[in-house]
Amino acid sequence: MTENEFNGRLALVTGGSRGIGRSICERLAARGARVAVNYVSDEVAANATVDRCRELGAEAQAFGADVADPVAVANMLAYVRESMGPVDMLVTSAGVVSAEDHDKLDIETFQRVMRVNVDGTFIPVMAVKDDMIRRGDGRIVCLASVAGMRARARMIPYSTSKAAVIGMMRSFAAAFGPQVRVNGVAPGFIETDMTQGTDPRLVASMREDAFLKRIGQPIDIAETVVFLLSDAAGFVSGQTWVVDGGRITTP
């Protein structure tokens, strides 16, 4: 990858206001991309991400929309095209997590997680793919999780949703090729606002289980996403890259 590889390219990052999404926006900006930062409610945090991208020399704007609402996404994309142009790269990073025992799990919780994590991936991808295919080039990365690859007794909705994202990403890659590459990234435990409050004993256990003996940071995920969007990954599509310090390995 070169320092200004993404010059002139527009990247839309859903859930870009905080955590992993913000780090992805910053790394794309540092590589020369123009960045459209999607957020659902925290406009202050989204504008902070925009400010940081601009400090890095990139054009950036914030766009509010619920990515699980097809009308809101369509309106957002129309505004993005009008103000910044067509989307060259999409990262679906918006998501929610839930953790509860099965005897406390209800259908409302299950449906809420599926709506944000699954619908919130499907709708933005479907909204940008036709234009990418017409122009003959597009790069998409969908954020999944190692929870979608392993059993999680207290994360039934979340684990199910992320397994669905992995399967959907593979099918997108098959359907949109050869013009559009689609890949996934499956983070392990990453230190963000979302994971604050995790039992310190569990965090220590995860650190010890990892080959690299540390907890992941948002930049670890961002660097992998940026690689998958780059020309260096030009022969990679339909793959899920696990980024968890070695806590799980895949064939």
Ligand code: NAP
Contents of the next structure:
Amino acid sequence: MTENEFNGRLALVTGGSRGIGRSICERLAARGARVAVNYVSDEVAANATVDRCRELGAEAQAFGADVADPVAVANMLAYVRESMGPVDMLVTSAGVVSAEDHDKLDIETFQRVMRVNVDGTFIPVMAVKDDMIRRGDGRIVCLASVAGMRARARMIPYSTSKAAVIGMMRSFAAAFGPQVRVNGVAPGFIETDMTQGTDPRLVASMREDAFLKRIGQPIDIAETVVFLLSDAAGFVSGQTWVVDGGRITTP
Ligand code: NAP
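Just the form predicted on its own so far, so send over the form predicted in complex with the named molecule.
Then the entire complex follows, led off by the chain already shown.
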């Protein structure tokens, strides 16, 4: 990968305002991409991501839209195309989590998590894929999670939603090839707003379990996403890349 790997190509990053999505925006900007930063409510954070991308020399703009609302996503895409041009690369990083014991879990919580994580992956991908196929090139990375591959007793909706993302991503890759490559990244525990408030004893045990003996940072995920979007990954599609310091492999 070169410093100017993306040479002015436009990337839309959902959930680009904070955490992993922000780091992805920054790494794309640093490698020559133009960046459309999506957010749902935290405009201040989205503008901070935009400022950071501009400091890195990239064109960047923030676009508010709920990724689970098809009308909002269609309007956002029209606005992105009008102000920045067609989308060459899409990263679906917007997501929500819930953590509760099964006896506290209700259908409303389940549907809220499924809506953002599953509908919120399906809708943006479906909104950009025809253009990518017509133009003969497109790259998509969907944020899944190790929770979609392993049992999570206190994360039944989240785990279900991320398993769905993995299946959806793989089927997208089959459907949109050869023009469009689609891959998934499955992070382990990463230090962001999403994981703030996790019991420190649990964090310590996750650090100990990882072969690399540390907790993941957003940049660990961003670098893998950027690789999958790059020409260097030109023969990679339909795969889920686990980025968790090796913890998933422990017995
Ligand atoms: P985060 O820090 O909580 O940030 C969540 C991002 O998603 C924010 O930018 C937020 O926008 C956006 N968002 C939430 N609902 C949205 C909606 N309906 N429409 C548009 N944007 C929405 O989360 P994170 O830790 O960076 O996680 C990013 C992705 O990685 C998620 O898909 C998550 O499931 C996945 N992941 C995270 C971890 C981890 O340990 N952190 C592990 C595995 C997988 P606002 O700023 O406007 O609220």
